[in-house]
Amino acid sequence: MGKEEQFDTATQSVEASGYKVVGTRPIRPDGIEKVTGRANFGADCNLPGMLVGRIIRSPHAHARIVSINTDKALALAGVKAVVTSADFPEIGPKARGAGEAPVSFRDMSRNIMARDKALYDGHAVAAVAATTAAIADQAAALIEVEYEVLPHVLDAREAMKPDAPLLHDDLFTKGLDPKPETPSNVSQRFEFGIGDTAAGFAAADVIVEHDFTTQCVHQGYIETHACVANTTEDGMSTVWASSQGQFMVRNYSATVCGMDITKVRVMPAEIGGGFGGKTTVYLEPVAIMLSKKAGKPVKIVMNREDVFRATGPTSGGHAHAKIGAKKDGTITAGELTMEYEAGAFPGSPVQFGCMTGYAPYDIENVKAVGFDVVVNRPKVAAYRAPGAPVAAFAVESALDELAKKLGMDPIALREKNAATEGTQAAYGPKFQRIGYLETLQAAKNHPHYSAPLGPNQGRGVASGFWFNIGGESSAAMHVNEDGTVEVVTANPDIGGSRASMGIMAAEVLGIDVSQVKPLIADTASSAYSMLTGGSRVTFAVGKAVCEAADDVVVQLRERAAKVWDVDIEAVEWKDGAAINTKSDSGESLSLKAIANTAGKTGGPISGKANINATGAGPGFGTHICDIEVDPETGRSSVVRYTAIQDVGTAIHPSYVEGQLQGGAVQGIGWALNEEYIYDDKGCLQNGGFLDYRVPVASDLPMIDTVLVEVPNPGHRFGVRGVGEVPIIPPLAAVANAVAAAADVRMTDLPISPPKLLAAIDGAK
């Protein structure tokens, strides 16, 4: 399907739905400021008297900190403050916080500033603030840290061995019965399942099982982490930060610094990419403490090497998948065992991997077991559908091989076993209305799937699932005197939420979207809202916006009723105007007219909504990938790619298409190029985009998108989150295409040319 056909389809969908604004493609509200360079990002904030902050990082993967001497740095002219872990309060193990996943504030504090041991190359051990960048760099070099270097471990399976170097002597594996009496690097064991897999495999005619390995990869956002903190004499800290949630930054920073949250105000900057990697804090508490000591504002900006060495990539992992089926393709059982690298502190997304791996399928017998394992790497952070891509790589690769053994078309095998409304998911709930089967049908009918392939080319398909979430959300809506409307929310705009908030507000109010101005408020100007993550904003915050708009509509009807001296029940709101149903002439008042006389009918008109949104609609996608393999070099080139997804209702189709394309690109990079490379001392060797290879435009074809719209019954406009699903299928879709092109099954990512060439030569 070409771009013009897609646009026509979307337009027809809008008309068929009866919506006037939802499903259209207005110009993005933040577009002009960004293309002209006027938008303010994290590093753009400058304050009078501002100091420059620098962080000193461990050069060792695992080392006991014997001593830190800051005397020489403090004696340097221009140095105004130095902080180490001694300046931060000790936080107990029971202090927990909520985010995309539960967090330990104790671990967070020790990740922000190493306390007893440095646990990875790049772990922060001290920080300095000075009047210039040159002095800050000089002072950082003068801080003397004495280390006792310890043995390190980088791989999850190696870290699980009894004789592996121990990162934490107080870490005992949760989820085991009986509880272990000795510490280990295994933080937790998870298990999800349904039915009896042993019986299921006994009933199978064909069984496929393989081990799969993926490497640690980074989100690769363009903008590095940056913040400014200004702590004044009254103990109040104002922070300007690029993040995925200003309330998250406030709560996390206040806790780590031992402050009341009322003493921290966070101003959200624009964000130059996050993808889950900016759902936590690294710099903000350090800047606050430096500013508190120096009595001046402090600005800290990471360089690219800092980002790679010290911020959260996603887990590398190992997975063992086993699938059994009848000769007719009915899957009788599926098992998945996974070990994920959490980095230096517990908290890998292996639990989500266990929950999502088999979720697209209606299988009676499923068992998924996962192990969260600490290793001497940076603490992992969320990355689009955390945990799911690795699980899908294993399951969808095994399904591809199963289809070959059964002599079935790979889409037909998935259709036969697809989860539909009422399917019991192995992780617990029964699905309501979902559109997975529709994505498979769209893939099967797409011209891409039947297009001829050239020499050394192969085609792969794969599917993926993500829960999507709701959560605490707020919105306010203010009607201006001229009838325009401001929509105030508290979530940074990463994937087009300003546009979607404006569109939904305009739809409810019945006005043109150009009359709506979406704004993002700081923590002192809005009610609490969860961070931007988990594909929740258009769904959950959108619900709040709709309710705030409903509140405004009620007030507009009340004002019109006062003007006409009728009961509010006699006033109908339609197409942006109040209609007097008691009037024979159809008397009406526009929103602008009501706003213009608001002072005479009761004062300003303002609506609000504060909710904890439920009813998030699960998302499913199916991708088709064509790969051409050069048998002489082992290089794999993507020659065609189509991403198909049930998006619920596309509020702004252009943004939705962009989400699908962006996720696919990141997944392709994960499959073919990206990995952290460490030397034998556990030090990162490719901490920059020159050596850490992400796909660029010249590496890829135009990525086609198909928006399948199966409305989510849990949202007024049928919204499902769309941002997570697109990164899940590509790993397996690419690997399956390579298997078809080169006739070798690659089970270790990335599929780099040397690895693939060795496999091709080995097969010969």
Second form
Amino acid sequence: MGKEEQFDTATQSVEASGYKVVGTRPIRPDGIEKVTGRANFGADCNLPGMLVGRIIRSPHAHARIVSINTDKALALAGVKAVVTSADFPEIGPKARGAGEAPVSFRDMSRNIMARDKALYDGHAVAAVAATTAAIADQAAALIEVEYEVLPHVLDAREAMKPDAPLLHDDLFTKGLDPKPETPSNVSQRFEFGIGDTAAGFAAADVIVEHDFTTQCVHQGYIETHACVANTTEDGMSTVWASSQGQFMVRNYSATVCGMDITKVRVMPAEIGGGFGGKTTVYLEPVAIMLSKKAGKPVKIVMNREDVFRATGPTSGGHAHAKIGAKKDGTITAGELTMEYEAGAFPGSPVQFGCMTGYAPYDIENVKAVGFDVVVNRPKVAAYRAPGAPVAAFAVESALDELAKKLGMDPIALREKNAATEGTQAAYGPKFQRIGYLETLQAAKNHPHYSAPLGPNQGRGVASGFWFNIGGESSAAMHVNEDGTVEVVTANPDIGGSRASMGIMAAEVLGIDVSQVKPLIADTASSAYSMLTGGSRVTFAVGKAVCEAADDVVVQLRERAAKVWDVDIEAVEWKDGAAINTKSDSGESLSLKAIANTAGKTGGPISGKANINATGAGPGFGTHICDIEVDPETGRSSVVRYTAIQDVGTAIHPSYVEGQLQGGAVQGIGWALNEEYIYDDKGCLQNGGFLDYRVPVASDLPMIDTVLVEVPNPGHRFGVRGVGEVPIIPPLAAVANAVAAAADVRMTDLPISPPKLLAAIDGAK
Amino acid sequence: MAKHHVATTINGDPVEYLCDTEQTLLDVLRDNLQLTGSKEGCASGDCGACSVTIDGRLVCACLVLGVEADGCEVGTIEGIAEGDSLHPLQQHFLQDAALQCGICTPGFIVAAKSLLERNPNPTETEMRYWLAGNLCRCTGYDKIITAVTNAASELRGE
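After the form predicted on its own, can we look at the form predicted in complex with the partner chain?
Let us now look at the entire complex, which starts with that chain.
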């Protein structure tokens, strides 16, 4: 399906749905600021008298901090403050934050500023604020840190060995019975499953089994972390920061700094990409503390190398998949064992990997076991469908091998075993209405799937599943006297969500989208909203926006009822106007007319909704990838790519397509190029975009998309989260295409040219 | 060390500034002149978020020293629109949804404008290689290529 046909399909579905605004493609409300350079991102905020902050970081992968001497730095003219972990309160192990995954504030505090030990190359150990960048750099070099270097460990399986260097002497593996008596690097063992896999494998005609390895990869947002903090004598701190949640920054920073939450006010900057990586804090508490000590505003901007060394990434690790099936393709059992590198503190997404790997399939016997392992790498952060891509790489690669052994088409094999409404997922719930099968059918029928391939080219398919979430969300809506409406939410717009909020508000109010102005409020100007993550904003915050609009509509009807002197029940709301059903002439008052006279009918009109959204709809996607392998160099090039996904209902189809395209390309980078490379001392060797190579424009073809729309029954417009699913299928889709093109099964990512060349040569 | 006095032209207007020897043009634009439309994504010339032109040549402002701009004509994202009318590239980036987070957008628009001034009718491959020095992590480049294609067509009067 070409781009234009795709556009038409979406337009038709708008007409069929009866929606007037949902499904259209208006220009985003924040667009002009962003194409003219006016939009203010994290590093664009400047205050009078502002100081420049710098973080001093460990050059060692694992070292005891013997002493820190800041005297020389403090003596330098222009230096206004120095902080170390001694300036932050010691936080106990029980302090936990709510969110997509619970966080340990003790670990967060120790990640922000190392205490006792530096646990990875780049771990912050001190910070300085000075009047200029040059003085701050000089001062940073004058801070003397004495280290006792310790042995380090980087790989999950190495770190699990009994003689491995121990990161934390108080870490005892959870999820084991009996509880272990000695500490280890394994923070937790997870297990999910149904049925009896041994019986399932005994009933199988064919079994495939492979071991897979992936490397640590970074989210790679183009905007580095940045913030300004202004702590004043009254103990208040105002923070301007780019993040995936101003309330997250407020609550985390206040906790780490030992402040009351109301003492921190966070002003959300535009966010230059996050992908999960900006769901935590690194700089903000440090800037707050430096500003407190210096009595002046402090700005800290991370450089790119520090972003790679000390933020993000997501886990690399190992996965072992074993799948058994009958001759007809019925899968009888699936097992998955995974060890993920969490970085320096517990909390890899291995649990989500275990839950999602087999979720697209209706299998009677499933067992998934995961180990969360600490290693001397930066503490991982969320990255788009955290944990799922590596699990899907293993399962979907194994399924490709299974299809080959059975002589079955890989889509047909998936169709035969696809989860549908009512399927019991191995991780717990029974699925409601889902659209996985529809994505497989769309893939099979897509011209891409039957297009001829050239020499050295191969085609791969793979699928993916993600939960999607709801959560606490707020929206407020103010009706202005000229009939325009402000829609105030408190979630950063990471990829066009203002446009979606505006569309949903306009649809419910029945007015033109140009009359709606979506705004993003700071923490003192809005009720709490959970961070932007889990593909939740268009679904959950969108739900709050719809309910705030309902609230406004009720008030508009009340005002009209007052004007007409009728009961509110006699007033209907249709196409942006109140209709008097008691009037024979069809008397009506437009939103604008009611707004214009609001002063006379009771004062300002505004609505709100504060909810904890439930009913998030799971998402499924299926991708088709064509790869051409250069047999001389081992280079794999993506020559055609189609991403198909059940998106529920696309509120603004262009930005939904954009999620599919961007996620697919991040997955392609993960499959082919991206990896953290360390030297033998455990120091990162490729902390820059030259050597950590994310896909560039010349690496790629156009990325075709098909938006399958199976509405989510949990949202009035049928919205499903769409942002995370697209990064799940590409790893295996690429590997399966390489397998078809070069006749070698690559189980170790990235599929870099030397690795593939060696595999091709080895197979000869 | 004393600061350097630099006299330059930025987006057509005469501008004078004082800068340190080690300050990059990007630092000067952002910190001294508050022209924050050019972004720092890497400070090593790898991401293109700070793309500007110097005497018509496309460069990364993070790889140029502030003093090097002396006597030159500098073009930045702030000078692309004329008055209140957007450049066709800006218009098509909006219409074609070629931005998600928007941090790379100024660099892409400056770089694409530079391409179209040299080659008004580039092929997709020519666009992709010209823009290979500009990183976008959100879009997968698809809609950026569409926007540049459509802007080129409009600029050719088609």
